[in-house]
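To begin, one chain is listed below as structure tokens, in the form predicted alone.
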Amino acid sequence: MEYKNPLGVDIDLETGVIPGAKKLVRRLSDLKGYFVDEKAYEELLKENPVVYEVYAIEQEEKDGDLNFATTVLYPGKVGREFFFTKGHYHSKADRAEIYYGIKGRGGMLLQTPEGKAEWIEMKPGTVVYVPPYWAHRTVNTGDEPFIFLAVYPADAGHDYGSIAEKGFSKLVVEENGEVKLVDNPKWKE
């Protein structure tokens, strides 16, 4: 039997960088129709501004491997919703997360294929258990860059489609100087 060698490193508590990390950098333009107020996100396009980083630390896709990634979600909103990852569910559906939030304010915003939603705040400390078969997306509800570290099984995948085309059946936005849960007009059962 050939051994992996053993790993570790050294992530940046302030910042959430992962040296020699691979960095994914998704701007406003990498979320077009994610947005509910289509013309807020045509307005600030113009400053098509980078709304998170990933820093990944990524094994060979097989079974019982880990791999783990820090994302740096930037404060903003395009109307009334916060900024906020693309989302997804697992290809391989049965298959859960860890998220364990290092710096700022936010949330995890999960939901079934049946469109059953559940916010759940994070702030430093904060560790969230996305069970399998749950689409889960992160949402900056603060000020300052929403850090969180995110461990997954490297054979999980990313479905980013079923999210682009249906979208997830409710919105984080900003309501009366407070954060809200509400339905997603755009939602696609």
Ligand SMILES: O=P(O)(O)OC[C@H]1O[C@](O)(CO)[C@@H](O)[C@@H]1O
The other form holds:
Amino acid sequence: MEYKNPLGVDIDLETGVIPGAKKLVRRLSDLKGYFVDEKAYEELLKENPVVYEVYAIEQEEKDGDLNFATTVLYPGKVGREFFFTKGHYHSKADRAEIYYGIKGRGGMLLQTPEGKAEWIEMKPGTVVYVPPYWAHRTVNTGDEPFIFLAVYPADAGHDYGSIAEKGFSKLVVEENGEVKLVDNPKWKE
Ligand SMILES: O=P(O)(O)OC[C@H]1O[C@](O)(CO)[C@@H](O)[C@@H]1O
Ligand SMILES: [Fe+2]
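Form predicted in complex with the named molecule, following the form predicted alone:
Below, the chain from earlier opens the complete complex, with every other chain and molecule after it.
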């Protein structure tokens, strides 16, 4: 029987970097059509800031194996919408996921395929259980990088389709200095 080698790796708790991980960078230009305020999007696109970076250690997409990744989600807004990750369902829809807050302030927006949304605030030490079938997006509501770890089935996959098309049923915005969940005007049942 051939066994894979165990791995121990230290996450840099200040920067979120995982040594030896695959790095993925998402700039504002990778998020075209995701933010509601298109005018504000076009304006900020002139700087095309990095919105988030992912450091992932991923296995072959086999049932029963696990991936883990840190995401460094930078502070910022497009109009009144806080910076967020694209958000996705899993290609194998019944795969769950665990998130763990490492640094900064933010939260997770989750939603069922029917559009029922939940918001879970996250700070260092928060563990979030993402149940099977729920789409999930992380949002930086603070003014420093929001860093978290995610552990997910190696065969979960990422289904971006319907979120890229319709977004989530709720937006996470700043209103009078508060974090508010408001209905997404673009959301069509
Ligand atoms: O894939 P998204 O929605 O852009 O999120 C960024 C990353 O966050 C994770 O959910 C966990 O780090 C990755 O699976 C994903 O690629
Ligand atoms: Fe996921």
